[in-house]
Structure formats: C-alpha cells, structure tokens
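Just one chain follows, in the form predicted on its own, and it is written as structure tokens.
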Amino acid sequence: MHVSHLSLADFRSYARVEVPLDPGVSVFVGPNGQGKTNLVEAIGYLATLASHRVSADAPLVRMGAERAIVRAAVVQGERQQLIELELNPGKANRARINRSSQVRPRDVVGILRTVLFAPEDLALVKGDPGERRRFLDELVTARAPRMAGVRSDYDRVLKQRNTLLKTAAMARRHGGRQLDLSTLDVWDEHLAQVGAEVLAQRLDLVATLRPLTDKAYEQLAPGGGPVTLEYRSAASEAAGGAELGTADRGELFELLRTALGEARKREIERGVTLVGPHRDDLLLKLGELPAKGYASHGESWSYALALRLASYDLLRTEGNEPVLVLDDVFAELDVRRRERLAELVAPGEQVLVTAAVDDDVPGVLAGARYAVSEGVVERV
C-alpha cells in the first residue's frame, strides 16, 4: 500500500498544494514551521480521521478559510481509490470516495492504513490514559474498520448516560424532586453491550501486541528489556478483579453490566460514569516497574517506538502493508537508536519522513528528497 498523491486546499499552511508520491523512502527537508509536518499530518488523518497534534478540527483549516479538503491516492496492489475528506469545523465533515460516491467520514476508515512515529508518542509512556486509550482504539479501527462505528456508538451512548447522570446529580445536591433512573437501566444495558465488543477488541490486540513489542524493544535497545502490556480495566477493578483474559463478550457484557450496578451510586453523587473502557489503561511495564515514572528518558523513547514498531509488524501480517511515517523523530534520538530505527524501517513499502536538516536522516533512508518552504513543496 502507497500514497501515490496528496492535494491539500486550506489545510494547515497551505492554500493549495500538490505532492506526487512514489514507493520507498520520501523525505521532507526544511526549517523548523515551513509545513513538514502539515504534510504527514494529512496523511495521517485520511487514515485515522484525528491528528496527532491536536484534538480538535478548526486548527486545521487554513487561518481564514471555512474548510479543508485532504485528498490522497492510495494504491493496493493493482487498484487505486482515490479518497477525500471535507473539513467544516462546527459542522459535519464530509467524505468522498473516488470522487462520485459521498459516504460518511467513518467509511473513509480502513482504505489507507498508516503508522505514525512523532514526538507526541512520548505520551504514550509519560502521559495519561487517555493517550494510551487512544492509541489502543487507533490500531483496533485499523485492524477492524468497523470498529469506527462501534467506537461512534460508544461515546454516544456514553454521553448520554453522563447527561442522566449530571442531572440525577444537580437534582439531588439541590434538594430537587427524585429523578425516575429506570431509564438509567436502559444505558447500562446499551453502555454494556458496546463496551463488551470496545473491551474485547483491546484485550485481543493487547495479548497479540505484547510479544512484538517486547521484540522491538530488544532491537532498538538489545539488553534492556523485558517490557510487558497490562490491561487495567475499571470495570474488572469495581467487580473484584476480575479475571479478562479469557473472557468472552457474553462473559464481558455480564461484568461491565455488574459493574455499572455496584458503582450507580457513587455515578450518580459524582453525575458521571465511572466504569467501562473509557476510564480504563494500558500498564506498560519495563522489567518488574512501571514504565511511567521509573523510565529514563532513552527509554522511555524506545518504548514508544517500540509499541509503534510492533504497531507495523502487526498490520503488515495482518493485511496490507501500512505506510510508514516518521515525523521529525531522528532529531530525538541520539546516534545508536537513529541508526536501530533506520534499518528496521528501511525496507517499508512507503516510508515518510520529515526532518528539519538532511544530516539528521541516517542514509540507510535513501530516497526521494522534497524541499518544504513557506508553503512550497519541490522535489530536489
């Protein structure tokens, strides 16, 4: 799988721009703030429909315009798709395919398939859940399309249980008349239902990601691991502990149901939802410690990549091979990992990689060369 060209209008910094890409290795050279990194950033959200930057659409639409088109080619083996996405922030996004059929955004989801190495994966090991969360439910969706849906499904039914929730809560502090929760009863089963399908797809990937990540790990830092996944889920810790790893959905729909039980009261002193997979985490462990908080910061770095490295390895056995991109991620590494990463990367389909000098790529990465500069994107 390639992006074999990318056309912005009014995204980010670029009032229009047109990239034609090839297989292999492409690098994007230029300072700091020139639209590198806008480039990837496109990419990246034609395949996941977010940023790794930021969580929010309006930052990118171009200052002034109403909306953004990303557009991207995308080759599979003989067949090609061209895919669009509209911007509105404020408004529904909208999406095309091939340019005559209009789906929804969530369809878009699964015919570009992109893994993506950035500064902000520190967070993966350094930050809170919710990164972590993300991450998990980013490479279910890619696995499994459908499970945009699924995931759509959940946070709204979740949202609408927090609505009954706040407004058992501000009844009741203010000495209101008893709110009717049988309603509440109807989410729990709604809430559960979805939750078990979002639950079981982490606890899939987790176990089938803990050996890759722990033999990416030993290539970029040989001797220094072992590293290990644990999933902490909030449900299994409000039914007593417990036990997920066999746990079918039947098995996961009956605990979260459970759970949601034990914890409505304190729901509904607090107005909000306390169990399911959305308060839940992912332990990452190097040797016997906690990743977070006991990793230096070189380890912290190659624990990153390494869940992104097994990220790769996993589509790629999985289905088609995702195209790899490396944004401004050298700059950050000192020599050794530089060249470790390289090597591993190097034979990719399609690699993509942002550098503000040429000096910081290893020339293992040997390929196509872009100049980027105040919104100009020339091949040297």
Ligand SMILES: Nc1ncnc2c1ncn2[C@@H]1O[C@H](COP(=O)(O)OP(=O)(O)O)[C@@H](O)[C@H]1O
Given for the second form:
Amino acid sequence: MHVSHLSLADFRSYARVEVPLDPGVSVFVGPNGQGKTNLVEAIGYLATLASHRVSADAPLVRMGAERAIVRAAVVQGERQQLIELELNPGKANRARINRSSQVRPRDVVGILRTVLFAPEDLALVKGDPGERRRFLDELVTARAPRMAGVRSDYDRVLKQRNTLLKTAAMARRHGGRQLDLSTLDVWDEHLAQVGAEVLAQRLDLVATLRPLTDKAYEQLAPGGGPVTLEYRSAASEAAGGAELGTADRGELFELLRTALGEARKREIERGVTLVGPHRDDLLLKLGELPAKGYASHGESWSYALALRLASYDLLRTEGNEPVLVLDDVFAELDVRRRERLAELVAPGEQVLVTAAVDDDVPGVLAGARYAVSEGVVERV
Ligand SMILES: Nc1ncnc2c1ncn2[C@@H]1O[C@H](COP(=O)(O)OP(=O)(O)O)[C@@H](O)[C@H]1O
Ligand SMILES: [Mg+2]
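Form predicted together with the named molecule structure, per the form predicted on its own context:
The complete assembly is shown below, putting the previous chain first.
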C-alpha cells in the first residue's frame, strides 16, 4: 500500500500543508526543527492512533489551535480510501472514512499500516518493559485490528479493578469497611477473560516474530547473533513459573485466574493489580545474555532495527505491504549498518525517509526528494 496524499491542518508546527506522495522512496531533507518528523508522525498516527514521540494528543495540536486534522489518501491495489482524524485534546477524537462521519477512530485502524523506525526505537532494547509491551500491542493490532477494542476493554477493566483494590487498601490501613471479596471475584473473571485474549495474541506474535528477528539481525550484523525473543509473563511467574508455550485461550484464562488468586493478598496490601499482560515483558536475548544491560550500543541498535525489520516482514507476508517510515535513523548508524538497512528497505512499495543531511541517506534509496523548511514542504 502507499499514501498518495497527506494533508495536515493545525498539526504540530503546520497550520496547513498538502503533500502529494508517490510510491517508492521519498526523502524529506531539511535542517533540524523544520517539521520533517512532524510529517511522518502524522502518518504513524493514522496507522496506530498514537504518536511515536508522545503519549498524549495535546502536543500534536498546533500551539494556540483547538484541534488538529490529519488526512491521508491510502492506495491499496485498485482501491483508494480517504481517512481522516480530528484530534481534540481532552475530548473525544473523531474519525471519517471516505468523508462519512459515522465511524469511531478505531475503525480507521488497519486501513493504513506502517512500520516506523525512529531514534526512539533504541528504548525497545534499553528501556522499560512498557516500551516492549507497546511494541507488541501495536503489532498485534496491525495484524488484527479488532484487538484495538480488546486492548481498550482490558485497560478499562484494569482501571476499575485497581480502583477497587485501592479502596480496599485504604480501608485496610484506616480500618474502614472491608472489601466485599465477591466483587473482586467478578473483576478477576473479567480481567482473566480479556487478559487471556491479549496474552494469546502476544504469544502467537512472539512465536512468529522470533525467527524473523533472528534472520533480520543476521542480515544487519552477520555472525553477531543469534537473537532470541522470550515472553515473560508475570502471571505465569506468580503461578509457579510454568513455561508459556501455549496460546490456548482456555488455559491462559485459567492461568490468569490462578495467578490472580495467588497474588490477591499482596494486591490488597498494595492496592494495585500485580499480574496480567500489563505487567509482562519481552526478554530480548543476544546469544545467552539479555540485550538490556549487556549489549553494546551498536548491538542494541541492530536489535532495535531487527525488531522493526521483522515487523515489516511479518506484516508483508501476512497481508498488505505496510508503508515504511525511517525517521532520522541513518544519522544514528555507522556506515555498514546504514548500507545494510537501506538495501533491506529499498524494495518497499513506499519508503518515507527523513534526514537532516542528504549525504546520510545511502545512494540505494534514490527517489523523490522534498525540502522541508519552516513548515514548507517542497518537492525538489
Ligand atoms: N504543537 C506544536 N505547535 C507548534 N509547533 C510545534 C508543536 N509541536 C512541535 N512544534 C515545533 O515543530 C518543530 C519540530 O519539528 P520536527 O518535525 O520534530 O523537526 P525535524 O525537522 O527536526 O524532524 C519544533 O520547532 C517545534 O517547536
Ligand atoms: Mg526529526
């Protein structure tokens, strides 16, 4: 697939901008702070309903404006669809598909699929578990868009269960009314039900992604691997550390329920849900060691890139070819990694690259060039 037109109103630094795009490679070049990342961030937002830079919507709306509009024409084979999101910080966002206003933002998910490489990706390897969970969940949703709904169900159940636990913890400390445990049983049931769905999808993803990541790492850093992905489940650890080789929903439901049972006493003391997919991690191993804390800077970069390349491989083989976005990554890499990465992505149906310096972009990524300067985007 490819984006044939991007149009922004009051998004980030842009009051208005219209960017016609072709398939193949497009490189956006301009000094720092001119609005290159803002463009590709908008494309990523249409694909995932989230920015790769910030977790709230407010910074995405141009200073002084009330709302932002991001619109793109997405071409898939013979078909073209117009998707539009209106960002209203503090209020519900709105969405339109082909100008009809009857859709929820999450209905837009799946129309545009992207794989985005960015300097922030280093946090996949070096950062907190939350970074890796977000990576998994975004990919899960790209594979199965209905999971966007399951995710938000999970977050809602979790929030309500936490509120209940917090009240219980307060009551325990200050001698208030004791928690009615049957209420908690109901929430355990909900959490285990929805959590099993999230867990099943993540486990299936990790199993599929594992060989692809190892292959990508070998392509980027020959002889440097092997790399292995291991899903770490807080629930399975709480329930005695059973290996999670299975993706059977019934078993995962039982596992979560058992783990919640085991953890209940601690949860009531702490006032927070201690097991479930929101506490899990993806262990990234390089050889026998975890990459986090052991891998060199260069190895960590190769790992992060390998995860993105594997995502691309997976989405491409399972469905429509995603749009590739490389935001300012070449400047981060040594020449060898740069060349290897460029060769691997160059055949993509659409590859959008941003760079401060044209020379940082390997020659194999020849294509359209756009100059970005003070919010003006011009094909050169
Ligand atoms: N909500 C906003 N309103 C106005 N300007 C913004 C907003 N968010 C970011 N900017 C501006 O956008 C610029 C950064 O754009 P960016 O696309 O990240 O630059 P680069 O070309 O280096 O990738 C900064 O000058 C910043 O002040
Ligand atoms: Mg940038």
